[in-house]
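Only one chain is given next, in structure tokens, and it is the form predicted on its own.
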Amino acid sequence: MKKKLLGLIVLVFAAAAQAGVAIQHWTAPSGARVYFVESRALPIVDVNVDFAAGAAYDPADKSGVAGLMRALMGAGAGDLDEEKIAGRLVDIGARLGGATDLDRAGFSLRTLSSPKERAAALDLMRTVLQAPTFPEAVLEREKARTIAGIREADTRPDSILSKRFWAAVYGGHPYGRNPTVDSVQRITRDDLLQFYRSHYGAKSAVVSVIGDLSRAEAEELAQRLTDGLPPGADNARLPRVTLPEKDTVRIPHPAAQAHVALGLPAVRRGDPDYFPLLVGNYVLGGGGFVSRLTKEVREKRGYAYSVYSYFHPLRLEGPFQVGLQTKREQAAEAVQVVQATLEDFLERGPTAAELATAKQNLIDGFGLRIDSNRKILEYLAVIGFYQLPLTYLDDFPKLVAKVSAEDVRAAFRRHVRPENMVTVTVAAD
């Protein structure tokens, strides 16, 4: 009976991505944005709420205030402390989370969509987003905690290169800080609660929904999720990003291999060259075995078990990055290989034959990307956040599918600039 429920699932969802995902948006009463997809498959409602409140926005003098603010929102709220609203989510077999990245920072429930566990568990997500508390006993411990892991971040090679990569891509730019133990001890309550005021604003909340319930039901969750929060204050803006001027960044360490990262600001969420570089990346480094930089770096010459490149869109131009692990003696020698591949690449562009192979993976791949209500709530809290076309998911694979090599050559010529690029060594002789 499980095998043949199982079946059923993948069924429906598989017929769902076939078909399409209808993506409903509305502005709420509140002014939160809403994207509301319909899915009767299963009897379960998936919720996100973000908000222009990630990394990038904390105080210059005191990074780490984001992600603490956002942990400590469950950790007490209303007249719950963080027992008690553990409790009620095991009481209604609710699931609440969130995350915060450099853009935004949200709450995520998954909840029954029967009306008592529904109601129960949008009141408790209520009670989270608009009556934080921010225990100051909580605070410490979570300072504490936080403080621990920099520390212990800060002896490990690949926490080291990320680290310094990012400052080093970005210099003085918000996308380019990282807490530290000096900063995040200077986090007070007042910050959280200044910081709580200023980006968690209705106006500013973006909510995703997916699940079992009507047009009407959604309209009604997302203004009863919304109505109390902070009116916000319009300071969700970010420096413009500037180009780095080409550096070598070297960094002692103990480490047997040395870990490198190459790369500059690149693409923001929404350009439209970004499908000519996932399919130009997917050649270059993005492919795993069958890409160019694995055939040049791991298997002709044996320098690293493992190198890849990715795009990071963002709200403003995020990284494009190259990274690999290889024996400290041979470091440089391997990066003259990573920087050689790719000159020749932006040079020459993919051939027909890596082209093709790399659309026909990434148009096969992408119904797995959308197989499961959750998979869907990611990409709907992206559309809404970025204020993407709510066709993206059906245009997906038109898009790629239009890449020609020539779109690949002139979206790399303009996005990937060896002149701007940056290389981070990590243990390097």
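Think of the rigid core as the biggest set of C-alphas that the two forms share within 1.5 Å after superposition. Numbering follows the first chain given and starts at 1. Fair warning: this is a prediction, and the values are worked out from it, not measured in the lab. First, how it differs from the form predicted together with the partner chain.
- Residue displacement note: Tyr310 has its CA displaced by under 2 Å between these two forms (rigid core superposed).
- With the core superposed, Arg151 shows a C-alpha displacement below 2 Å between these two forms.
- Taking 2 Å as the criterion, Ala205 does not count as shifted between these two forms: its C-alpha moves by less than this amount when the rigid core is aligned.
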Given for the second form:
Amino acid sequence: MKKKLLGLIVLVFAAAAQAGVAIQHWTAPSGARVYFVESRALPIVDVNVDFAAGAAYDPADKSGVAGLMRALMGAGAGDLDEEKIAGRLVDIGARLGGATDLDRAGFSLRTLSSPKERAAALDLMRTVLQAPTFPEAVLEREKARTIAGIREADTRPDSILSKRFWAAVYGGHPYGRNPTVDSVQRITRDDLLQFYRSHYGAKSAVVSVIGDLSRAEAEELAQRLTDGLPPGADNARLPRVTLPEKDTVRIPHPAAQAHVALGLPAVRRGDPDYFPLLVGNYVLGGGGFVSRLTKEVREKRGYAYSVYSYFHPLRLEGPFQVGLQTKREQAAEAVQVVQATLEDFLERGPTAAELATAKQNLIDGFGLRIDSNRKILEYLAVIGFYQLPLTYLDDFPKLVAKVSAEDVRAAFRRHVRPENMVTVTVAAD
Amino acid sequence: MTRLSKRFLFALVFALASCLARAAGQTYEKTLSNGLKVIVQEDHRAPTVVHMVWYRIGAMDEVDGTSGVAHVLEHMMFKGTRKVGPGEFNKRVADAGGRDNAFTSLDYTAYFQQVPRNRLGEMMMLEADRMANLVIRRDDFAKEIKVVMEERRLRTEDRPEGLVHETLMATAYQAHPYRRPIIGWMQDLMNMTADDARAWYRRWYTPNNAYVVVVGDVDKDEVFRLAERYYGKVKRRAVPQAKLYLEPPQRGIKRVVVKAPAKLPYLVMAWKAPKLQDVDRDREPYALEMLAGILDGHEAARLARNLVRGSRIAVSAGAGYDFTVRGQALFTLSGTPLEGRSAAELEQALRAEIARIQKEGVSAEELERVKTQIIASEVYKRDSMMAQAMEIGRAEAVGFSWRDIDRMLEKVRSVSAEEVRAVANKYFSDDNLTVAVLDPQPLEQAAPRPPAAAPRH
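Form predicted together with the partner chain structure, per the form predicted on its own context:
First the chain shown before, then all remaining chains and molecules of the complex.
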């Protein structure tokens, strides 16, 4: 009862604060946290259910469990085999997908809102979430496919770069691990079961819902999706992230282009420095065609088709990354330009004009970030999982507006230290 | 769901169809006196708008020696006009809180901005300006052509699937311009000059060879007023008649092998197939579309069920067919064999899937599933303004009207099992087939290729 009351208070507050997207939030009797936006314009319901069950929680010698387990959940559940699950989804026009990143893993469902289709789709999602059977034969097949994928990826310069970059930036930390042929080969059905039982508990579930349904219907939906989840042991905490020493890793490869990444662990979700970093990064390398990196590397010199920088905030310090691809013979020159651009930015920060332009784009363009149900659903999932303020979407433009040039400089100094930057190149001469 | 009765399925399709009616947006069209067609779809769910300008010109209209010029010009369109300086276009869009980009296909070239609704007029002003007043400076061109070469290295040279597709097209077509890659051959990019780009622009960029698609939170009359004000001033010019290209009949199977650093083989089989020409009278393109859906239109479709999950011969397998093309259509089957299985085995397995349909046909349930997918996709598409604008733009690009889109979908839904079997029997002959295979090479043995000669300017 207390819990319900609390939910109600949060809701009233939220309703008052939300001018744009009205996010309703409560805790289901199962313990799952629920985030809901009623949107009646289209006959669609979108649901996302996430758990703190990302790849960072893989057992150390069995990288790949989180991803493989999540994928296997849709390949057998209750008394349904994978063909029946696929067939039922298709018959009602529903789409069940999902993803595993470092922190989160989960499922997303898109269904028509007509009662019969919606009910059938949610029943199916419920079965997949609550009664996965992990058939041994399917596991063997999916291991073989995963291993084939790893072997293929290990020939591709972009995949090699990504793996080696995360490994170099995070050292032995779970964020730096990648599934290998060996680690996947070691995975057994018991590993999947154990991972499921300890990471897919209702109390760590975050249910996000948007679409053509009422609050009462959303309440029932969220409860039904989570009422039979395993009790869920509490999650192992991730170890702290330590900063790497400045380093350069060079990997030979026959490709025509060198692939380059520079970066370091930088920022957590919910860090108050996030908005100064976002605004600053727009100027540096996030603002597409108008960023400094694009101007220096692409427009002035024709060195690359794509050059960018971004912050990828996670539960722990997620990376800051600068990247590009360039003809292998000119990789050294291109990296020098990137480094000089970055150093200058760290030293001086944005000009007044650049700052104004960045803020104007982020504020005026904020509407583009939330102009579809799917985009809002993604925000709900992030707000819910990382427990960001319910007013996050309303705060976004206000917090951007407050950022000063000094804020940007100071935030970059705190989070992007050259003495901790790692540079990885694949296929550079 | 084999026990699902037909009646239930019918009821479902009916329920879905009523969902669709509810989701449909209103579309309007007007043609300005200079020949520019403006299409508006109102969608008031969010205060944003997508603005696209499509030119009825693509890589297929190029000639040998300047392959890639359509795409190079697309890049140069961001380099300024007499009024708007280099880089200024992107900056103006960014200052409006927007995003912008462009893309070039074999059939068309398109430019778009996504902006808050009150910035539409400014976007039209910018697009109208570069429709008529583009300035291609020699030093901008010299830098940008290098960017395009980097794009080619990224998308094709270092991407085995990219190489396979490029080689497949160059092999399947002997005479038809679809044989040339959109990005252009590297040597053609090296030889290209600013004058090539200028000539392309002068030849094809005029309002009577373009159309505008606007989807978003706008009022159609206001959009037409803005279009008149900005685009209305652009003078029309005569456009050369685009040539009609016909690929001579193929006289036997073509096979080609691509060696590249990789681990797994990759296989594409492509049969020449008819495209849609008459929305009302044609039947075969719709039947081929249905066939593609039955093979690979959804999670429970045949290729994934039989080859990936069932016999486990493939890591992945797919089918592709697009009947809305200006040139010659292809029906493709493709896939990657699982380790230990060869491309030849996968080819046999893919052929067996076609042979089974030729012999046994397809079930009513399979047809129904594809129809359900079509309707559901129509509803889901409404959640994305960009997807709606793209659909309209693509239909118009090949000479159809946005009004035809719903009819085409209806027609696909009317395809019978007999029609699917008939096209499976008619179009999948070896004489009509090109097979391209990736022969994976170990990384260690692949020495870096010598750098190609420097561009001449």
